[in-house]
Amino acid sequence: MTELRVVEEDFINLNPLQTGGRTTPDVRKAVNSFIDGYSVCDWCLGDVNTIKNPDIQGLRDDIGKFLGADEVILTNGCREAKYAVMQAVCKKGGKVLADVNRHYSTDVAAELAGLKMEFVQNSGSPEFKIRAEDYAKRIDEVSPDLVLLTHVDGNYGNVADAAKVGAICRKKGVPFILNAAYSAGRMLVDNKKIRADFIACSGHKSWAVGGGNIGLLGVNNDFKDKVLKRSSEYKNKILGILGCSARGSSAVALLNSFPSVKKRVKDWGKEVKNAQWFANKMLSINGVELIGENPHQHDLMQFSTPVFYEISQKHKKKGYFLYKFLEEKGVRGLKAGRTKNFKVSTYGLGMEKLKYVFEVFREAAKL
């Protein structure tokens, strides 16, 4: 039998991939009852998105209102949502214009769809910010079929000005997809203000569904028929997601996590304040620098830490000393062997735990 994982129970977890996906007791209970096969499909009539028991259809309607999207479907992760849009909207051999801070799956989706990637550059070190106004210039230069913006990137935790990019795309007449993997579900994403044509979301990163492979694609009415096109032979099946997506317990996890997600986005301001407090305290350690926006606007952040690298050169555990030291103090989430730089997330931890984590890092810097 596989050893049971007890990271959330026994440690303070700083892993950016996991903090926004922490599940509630209600989610875990529901998932256990739907874990066998595609149990969610007991009452399916051919399309998982229209199942009413459990009420997947009602969930989609509610999430559409929550995101400000006309139509929402379940997908196998954020990457499938991006691919579904690319293959439907772009001509073969066409171009996707994206920010250079994008997730690798954006490139993979474009490659599979037979598309060429073009990029908007960031501001460089130390903030690596994406400037919305640079999209206007690049749109004129490359004439893309689709524009993609990573709302919050997974390297630096920078929050891009999605509404400004949305306004530029509307003015230029170019379809716009927002990659909201690290934003929607943590913070309120209101497409009535952003005016994106598509929103791609990640369940395991930001919607409290744990490790279930599920995402969401929000589509506005202008593109609904094209992106959600049905098979000519199998009328219930959406071509862009190969018929049905995210079947089984992950759909039930999202159904049961959504009430808590709607509540927690209201506390985003507090999460940002906590993140800024933690970033400032870390910067008080000699040999620690913040990489990315400062003041920081998101729980995900990256630090440059030559102080820990220097310690690793003399320590008997070498590059693993920091990971081991944190683990002994009840803190997990850093990649083993990383000392020159690392990423953390403060999401959902609260000030008491953050104060403790800072003290642990400060103690490690004295080794």
Given for the second form:
Amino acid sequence: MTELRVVEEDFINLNPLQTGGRTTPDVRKAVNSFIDGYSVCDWCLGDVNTIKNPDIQGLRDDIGKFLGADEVILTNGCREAKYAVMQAVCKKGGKVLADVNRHYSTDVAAELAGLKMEFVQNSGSPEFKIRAEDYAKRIDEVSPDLVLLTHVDGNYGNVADAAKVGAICRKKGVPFILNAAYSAGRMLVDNKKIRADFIACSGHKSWAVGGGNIGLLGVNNDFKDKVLKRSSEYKNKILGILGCSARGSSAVALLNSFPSVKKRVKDWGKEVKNAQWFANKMLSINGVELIGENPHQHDLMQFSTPVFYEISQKHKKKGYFLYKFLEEKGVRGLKAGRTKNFKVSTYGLGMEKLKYVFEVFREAAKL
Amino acid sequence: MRKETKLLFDSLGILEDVRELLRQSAPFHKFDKVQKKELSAKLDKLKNNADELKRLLS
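The form predicted in complex with its partner chain, contrasted with the form predicted on its own above:
Entire complex below, previous chain first.
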């Protein structure tokens, strides 16, 4: 048997990829029951999205209201949601205009769809912010088929002004997809205010989903026929997601995580406060700088840490000293070998644990 | 791995083994002699784990 993973049981986990996907007991119990292949398909009538037992149909309706999207479908992940939109909306060889802070899967989705990427640059060091107003100029310059904004990027944890980009796209008449992988499910994302045509979400990244991968694609009515187009031969299969997407325990995980997600987004203000407290404490260590928006507005943050790099140069464990030291103190989530800079997420930890984590970093800086 | 965590996962593993017995004997769960013996041993181990967990965490 594979070695057991006890990162959440025995450690404080700071890995930004994982903190928003940390599961609740309800999710784990449900996943365990639905662990077998095609487990949600007992009562399927031909499309995973319309299954009523377990109530995936009802879940999609509820999530549609929660996100402010006219229709929501399950996808295998956020990237698959982006691809489904790109291949349906853009003309062959067309262009996608995205922020330069985008996730690599945006590029990969565009490449698979045979599209060219164009970019909106960021503000450069140290904040690397995306200015929403830069989209207006770039739309005029490149005439994209689709505009994509990464709501919160995975490198700096910057929160972009999605409503402003939405307004620009409406004015210019360009379809707009919001990549909400690091936002929706953590914070309230109300698409009635943002007015994106599409919203792509990641269940395993920000909706406390385990048991595999799952994403969500919100589509507004204007584009429903185009993006949710059915196969000519298999009338209940959506082409863009190759018929059915998540059809196992991850769908049930989402069903069981959603009640907790609806509650937790109300605490987003507290999460931001905690993140800011932690960022400020880290900045009190000589040789630590925040890379990204300051004051910080998200739990994901990147630090430049020459202080730890200097220690690694003379420490017997070299670049691994920091990872090892943290591990001994019960803290995980940094990439082993990294000392020059690293990313952490404070999501869901609460002040008591964050105070402890900060003390561990402060101790490490004295090694 | 901490001792209490190991005990916890061992116990979850035992429950999975019991689940397998249910699957093998579905739909009526009438166990034969070997299965009864296995079930008894598993549940005894589970009880011991529960007692040990209680001792460690109380």
